[in-house]
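Okay, so here's just one chain, in C-alpha cells, the form predicted alone.
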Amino acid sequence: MTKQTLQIRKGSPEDVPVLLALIKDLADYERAPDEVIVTEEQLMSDGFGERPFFHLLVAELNEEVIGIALYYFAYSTWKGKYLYLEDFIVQEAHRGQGYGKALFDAVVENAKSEKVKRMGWQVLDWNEPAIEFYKRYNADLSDEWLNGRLYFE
C-alpha cells in the first residue's frame, strides 16, 4: 500500500460507526476507556443535524477509514476565530507511515482557508509520540495553562 491510495474527504454520516470505534481507541489508549459516553446517535445528531457542533476530515486508504480529525470553531478574544482540534485519531497499524501528517495538514489547510488566527489541541504529557510529533510542526507545547472543566448529567 502507498500514499497514493490514501484520500483525505470530509466526514459523512456513514463515518458515525467508525468514527466512535476510533473515539473508543483512542480513549483506551490514554488509559480511559470507561469515558466515552457518546453514541453513535448523538455524534449523528451533533455532527451532521440541523446545526453541527463539529466537523470531520477522514483518512481513507484503499476505501477502509484509518483516521480521522474531528474539530470545531471556537472564539478567542484576544485572538478572535480559531480551530479548536478535539480529537486526531489514526490507527496504530497505520502510523509512522505519514498518513496521520497528511490529516493534520488537511486540518492545517481548513484552519487557514477559514482564515483563523490560531489552532489548538491538546496532548497529554505522557505521550511522547503525538509530543514529538507536534514538535516538528514548531508548535507551541505549554504546560502553562491548567485544564478546568465542569460536568452535567
Second form
There are 2 protein chains.
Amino acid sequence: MTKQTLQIRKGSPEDVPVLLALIKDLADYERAPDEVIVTEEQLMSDGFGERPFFHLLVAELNEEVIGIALYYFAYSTWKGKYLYLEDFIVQEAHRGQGYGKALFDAVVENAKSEKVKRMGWQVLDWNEPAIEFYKRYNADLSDEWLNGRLYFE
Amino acid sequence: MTKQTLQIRKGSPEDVPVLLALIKDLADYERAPDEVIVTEEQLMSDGFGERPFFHLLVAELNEEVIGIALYYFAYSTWKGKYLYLEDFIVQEAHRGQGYGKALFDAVVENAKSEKVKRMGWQVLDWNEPAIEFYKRYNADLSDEWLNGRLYFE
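In place of the form predicted alone, output the structure of the form predicted in complex with another copy of the chain.
And the full complex, kicking off with our chain again.
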C-alpha cells in the first residue's frame, strides 16, 4: 500500500480547474447547481491578479488536489478585520480521514497569524456532517440571522 | 419650519466618532452591547488608510450625520465579487421619513456601478421593522444558513 502523504499549500493559477470543479460539486450538494456563474477565467483574474479578492489553500494527496479552502478578509464593525471562509471542500471519496481537519487547522493558523479576532463562515442548517465537524472546534453556530440578498441583471 | 435637506455623501475620517456611536447604538439594539471592541483609532486606520478595508456612506440632515452605510467587497465562489453591507443604521429619531431608503438606494447604485451580480447583508430574525424594509425591495431573505464563528484571544 502506497503511503498517503497530505500536503497543505497555497493555491496557484494551475489549481483553478479543480477549484471550479469542487465549487460545482459543493453547489450540487447544496442543491443549487445552477447558481454557479463564475468561470475559470474569472477565478484566475480575481484570485491571482494584482489585487486578489480571495486567498486559496489546497490539500494535496500524492500530488492530487483533494480539497480546497477559499477565504478573504472581511470587516466587522464589532471586531474589525476578520477572516471569512467562503468555501471549504474535501472530495467525497477522501472524507473521514482527517484531511479536512488538517486543511481547516491551516486556515485557523492563517487567521491567527493575521491577528484577527474572529473567523467566520456559513453552513446550511441541514448539513449535519459539516455541523458536527464545526462543533468539534467548539464553534459558535448561530441560527438567528437571515441572509438578505439582492441580485442584479 | 426649517426645510430638511438630506444629503448622501462618502464618509471621511471626521465622521468616525459619530460612526462609532451609531455602531454602538445598533449593538445595543441587537442585544450585544459588549461585543463592540473596535475603537475610533482602528476605524480611522482601517477605513481611511492606504488600503481601506471598508467603504462608508453617510446620510446628513442639515449638516448632521443621522445615518451610515458601511460596506466592503466580498467574494462569492458562485457569483464572484459582491457588495456586502456590514452595517446600515439610521438614528432612531429620524426613522420613518425615507432617509434610510435614500441611503440604501445609494448603496444599491454603488453595487450596480461596480457591476457586481449580488449585494448581501444579514438581519436578525426578530428585527421586524428591518425585515419589512428589505421586503419592499423584494430582497431574498433566507433562514437556512447558520453563522459559524471562532474567536481568538
